[in-house]
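Here's a solo chain for you in structure tokens, the form predicted on its own.
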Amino acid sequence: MKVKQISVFLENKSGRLNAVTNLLAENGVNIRALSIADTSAFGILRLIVNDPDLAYKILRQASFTVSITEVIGVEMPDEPGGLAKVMKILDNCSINIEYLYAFISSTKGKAMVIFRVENIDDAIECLQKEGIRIVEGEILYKM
């Protein structure tokens, strides 16, 4: 149920994001979703890719500061209130959300949200009890 996310520390200067995306492309790594959080000095690029272990390896070999983080992929209706329903469930279970980002699912009428939470196992259990679909990494990597 857990998804491997690649996190890359990038200096906030011209060409760094280009270098990452080109390196991944040259090695056949397909980006499925991404998020960038930045400050004036640096950024954190978070990626869901088709082959996280390969992405980690090639970025590490190219001297990028990179890590693999476990996150969860949650599928929900792509409609008003879809995210609010999931957020309420997590709040009712006292699950703290560190960050999230979203994209449109390949399933018509569905959206996908990537969540980083403090206790991933509790979050999965809580959401599943309420009938929320948690998408396995191997499925998400191929979307």
Given for the second form:
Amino acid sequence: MKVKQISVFLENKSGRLNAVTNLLAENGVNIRALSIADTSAFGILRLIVNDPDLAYKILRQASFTVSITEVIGVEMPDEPGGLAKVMKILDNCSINIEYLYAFISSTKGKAMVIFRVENIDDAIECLQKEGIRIVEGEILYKM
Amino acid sequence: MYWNEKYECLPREELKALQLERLKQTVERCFYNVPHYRKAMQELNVEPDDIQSLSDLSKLPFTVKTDLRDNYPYGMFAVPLSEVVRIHSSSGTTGKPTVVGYTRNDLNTWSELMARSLTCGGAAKGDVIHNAYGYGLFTGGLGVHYGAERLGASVIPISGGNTKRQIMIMKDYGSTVLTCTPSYALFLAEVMREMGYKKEDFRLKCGIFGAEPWSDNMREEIENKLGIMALDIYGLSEIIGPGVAMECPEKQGLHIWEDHFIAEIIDPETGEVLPPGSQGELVITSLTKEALPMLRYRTRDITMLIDEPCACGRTHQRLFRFSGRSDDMLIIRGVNVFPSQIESVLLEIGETEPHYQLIVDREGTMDNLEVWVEVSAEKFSDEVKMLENLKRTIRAAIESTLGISVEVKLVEPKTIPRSEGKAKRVIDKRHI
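Could the form predicted together with its partner chain be shown next, to go alongside the form predicted on its own?
Zooming out: every chain and molecule, the one shown earlier first.
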């Protein structure tokens, strides 16, 4: 049910993001979704890729500070209120969200949101009970 | 102007005779009252009777800062605690701080030497001395304070901080002498200007600055901005505090008060005593201290001794203005900082790689210390708040250890250069 997300620590200086994307390109890693959390001094790049284990390995070898974080991919209708409904369900279950980022799914009419929550198993159970589709990692990587 | 013309201008032969007499007493006091000294002397097969001339000084063992720490807190005292009327202490370097004590006579000596130093720097009875050295365990504030009172000047014990209030007081109370670190003097000058004051609005005539190394360029800047004569004072708590040596208006070095201290210059690598005029590490032996006598204390300060007569008439040798340290100690805003202190803080927290780099810079007039730390892959959290927390934790721990504020910057692994052998821990961008 869970999705492996690659997180990379980046100093806030020019060329760092380029270094990561270049390395991934050279090794044939395809980026599915990404987001960056930035502060004045550093940023954290978060990636969903086609092959997270490979991406982790090559980034690690290149001395990046990298970790694999478990997140969940939630599918929802690509229409007004799609995300709102999911948020309401999570709120009712008192699930605390660390961060999220969205992208449009290749399935027509569907949107995909990546959630990082405090208690991932509770969140999955809560969403599934309400009939929300959680997209497996293996499916997401190949989308 | 002299404070004690007889001793400040004592002919060198008489001065040397006095030194020898006092050295013998000091060695005896150390040997019989301080187990550490007795042991160190016995290891070198030296007894008090072996000291028959000043050149015998080199037979005595060196004393280093760690000796004080190993005998923490009072083990190096040569008198019972009941004779000690004052205790000062370092800000606490790696591990234990160093503790220094004073008998009533020691305080008297210190006050005399400070009165002598203040006079040498241009202060006199009738002056208003604005003392912005920190009061407390640090010897700067109280050292100047007692000297100023001995001198009969009016001392304002303003201590550090609250710069605008300092300036108001300096202006309204008519301060004529400023005592603080040279970087704070420059900072005061800057804030005065921001507040719309000109140097003519103040009655300042001279400044006695120390506790950190400063260049002639910086002197010129202070003198121009404040319209004063700026002179250098030297001291260290292990010896007595400020007032060990003082620059005279000739500005050709700092007179070390030789009736109370013997200065040697050694090769910091071999410990060999170097001839006059050579650059090396300053080693000081106290001659009159009762509570904490010091035999050949290695100051780690790099300088040279000038034994030519000075135009001011004082016969005491001069120390060339200081050019650096033989260890890696930094002086930041007057506070002694050892890179190893920061290393031990990082190891204690254990959330980062042990690699770090210290970037010291001077923004305007204030020293800035930035600590670069490598984020560890094992402990890396992908949440911003965790990293911000880590930064805060490191900053708070370093600040409470060093007693000065720092900036912490998290950097990527392997970005801090690893050099062969001794790591390049410090990048000092200050031009001092």
